[in-house]
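The chain below stands alone, shown as structure tokens; this is the form predicted alone.
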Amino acid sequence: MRILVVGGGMGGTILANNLARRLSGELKSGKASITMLSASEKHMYQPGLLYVAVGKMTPDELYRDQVSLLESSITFRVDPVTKFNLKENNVVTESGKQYDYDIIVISTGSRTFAEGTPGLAENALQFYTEADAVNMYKRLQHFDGGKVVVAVGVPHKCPMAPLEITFMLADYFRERGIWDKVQMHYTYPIGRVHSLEPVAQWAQPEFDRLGITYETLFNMKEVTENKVISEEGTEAEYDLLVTVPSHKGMQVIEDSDLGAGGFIPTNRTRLNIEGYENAFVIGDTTNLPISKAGSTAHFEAEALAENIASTIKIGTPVRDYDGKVFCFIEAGEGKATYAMFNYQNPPNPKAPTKGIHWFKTAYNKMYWASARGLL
């Protein structure tokens, strides 16, 4: 049984791992195999990004080496996928070479796609990538007052991001002594501040308590030097311009028709491509209505590796997942909270404390023992 996994983001890496573990006998009689099919040698703690903007980490704090996070069973090849061919039950890679599989997982992520809205990418600092987060932190240095906007776009990665975003860089500006001199105004597409109601109950006394003002109801559609113009007519000016922009999938899924705007359509309890038994997708990838977070890919990656390998063991899966997500919040002034939920039970944020603050500064370090399916 020859297992593929392409993408070796967290959730890629937990499911191989997990898979390796339960497979062990299968793999050493040479019964089944795991292959994992990565664009990059090196792992990327992408969460690490949000403090790399702010001055909180360094990018050579973000990395280890992506063999160094799997067991040893798994074959790993940095060879991105330019072609799915799931009829043929094939991929086809940059060196030309061609993948035969017989189960796929495809967890290839997102990306920005701040050059959907036009003058977006110019004018606005954003920290999805580690350039990125770098000359966030530059320009931010620089800057000593005056009217600060995030805009936020959707769909995104990270549910939580424009929250923390917000709060982060209410601290910044505290800590360097020019909060008085700063006036922070937060945009949201949908009619209140978060996508989730409760998160959105919790957060809007937040930012009434901090003097952040906001506008719901503001869909991006141009962004000139000093503005921001909504799609509904209105405008923000803007000093400093701060984004969490719209994301697609990965551009070789919408060039192998898989799905639009790069997101794969998806059994939401299974999770298999819709119409195929043998092809699977976790993390950002799928289009499921829920949070495209790493603890999504997580929580999906064990329901998935213990159903591929009860079907192989026993010639049928034993679990469905439940659109389990937990996501912390940094909440500013050093002290978080967090929101848990499914696709049957909505979140509800406590209020924040230090002691949750802690914990998630902890996991900073802890996700390495999480990636390689430990915790």
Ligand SMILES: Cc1cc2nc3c(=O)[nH]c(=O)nc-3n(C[C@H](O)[C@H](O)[C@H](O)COP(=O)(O)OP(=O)(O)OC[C@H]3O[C@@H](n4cnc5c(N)ncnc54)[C@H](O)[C@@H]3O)c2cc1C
Given for the second form:
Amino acid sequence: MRILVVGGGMGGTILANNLARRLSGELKSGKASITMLSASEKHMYQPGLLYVAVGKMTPDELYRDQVSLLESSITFRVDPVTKFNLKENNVVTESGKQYDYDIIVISTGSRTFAEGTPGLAENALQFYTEADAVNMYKRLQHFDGGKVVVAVGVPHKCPMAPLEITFMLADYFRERGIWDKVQMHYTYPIGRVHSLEPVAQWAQPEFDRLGITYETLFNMKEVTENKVISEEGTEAEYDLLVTVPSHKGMQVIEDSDLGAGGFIPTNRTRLNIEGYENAFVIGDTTNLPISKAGSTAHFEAEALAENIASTIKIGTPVRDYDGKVFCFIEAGEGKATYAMFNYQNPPNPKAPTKGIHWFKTAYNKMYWASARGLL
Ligand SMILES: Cc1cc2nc3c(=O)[nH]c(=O)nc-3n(C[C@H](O)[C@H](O)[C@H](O)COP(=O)(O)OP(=O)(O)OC[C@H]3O[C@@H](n4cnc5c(N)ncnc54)[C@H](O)[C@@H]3O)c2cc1C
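Next up, can you give the form predicted together with this ligand of this protein, since the form predicted alone came first?
Let's see the whole complex now, leading with the same chain.
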């Protein structure tokens, strides 16, 4: 049984390690094999980029060699897939090789698409790549006050990042002693400040308390060098613009006709690609109506690994993915809270505490144990 995992990020790594342990006997005897294809020999802890953008972490803290995170029974290759041929059970890679499989799991993630909004990439600070987060921190140090706009597009990965960067920027300006010279304004595309209603109900009074203004139903249409113009016909003037732009899946997903915008139609409980029994998708690349988060990828990976292993061992899957997501929310002032939810139960964020912030800070280090499947 040849299992091919495409993508060595959060979802792919947790899935491959979990599967390697469950199938250790089959891997030893040669009845099964696990191969991972990825686009990088490095594994990045992406949540750390938020902290890099405000000078609380440095990029070197965010990386490990991918091979050091994987069970030794997994074959790892840096050879990005350029074409998925699901009907023929194979993929073609950048090096020109063809990999045949019996089971495939796709976890190639998502990417920002600022280019979709005229003027946004040229004028806004971003923090979703190492280069962008470092650039943002450098630019912040030369900002001495004025109008700061945080403008958000959907869909995007990390549901809490727009709120977190807003609260973390408020902290940054306070620590610099320029908070009284800053007016912060937050824009969000739907009719409340966050897509999850209970999170919006928690965040809005926090914004009010801090004096951060907001405009909802604000879909970015165009950005000039001093204002953001919305589809709805309103404008937000800025001296400093920070954005979480809308995202797409990877180009190869669209090029292989697997899903509009690079997001693949996915069965919500079994995580198979609609129409295929032996092809699965986890993490940001699904089109599921749940948050694109590392924890989503993690919980999906655990459920799917159990099902692939049980199908090989006893001929049937045993678990449904229930839509579970867990997200910390950095709330500023040294405090954090969290949101935990699934398909049936909405989140219910509590008042932020210092303890939860410390736990999140610790998790930033513990992540590597989680990727190895030890947590
Ligand atoms: C600033 C920021 C803050 C975040 N904060 C949080 C947080 O606090 N909590 C949380 O849960 N989530 C957070 N996230 C989101 C989280 O990082 C992602 O949702 C998660 O990494 C998704 O996992 P994935 O496996 O789908 O994709 P990724 O982890 O992005 O992995 C994708 C993998 O696919 C590989 N790949 C890409 N193209 C190809 C190809 N053609 N062939 C082969 N391999 C390919 C890449 O090299 C990579 O290894 C944050 C993200 C960012 C950017």
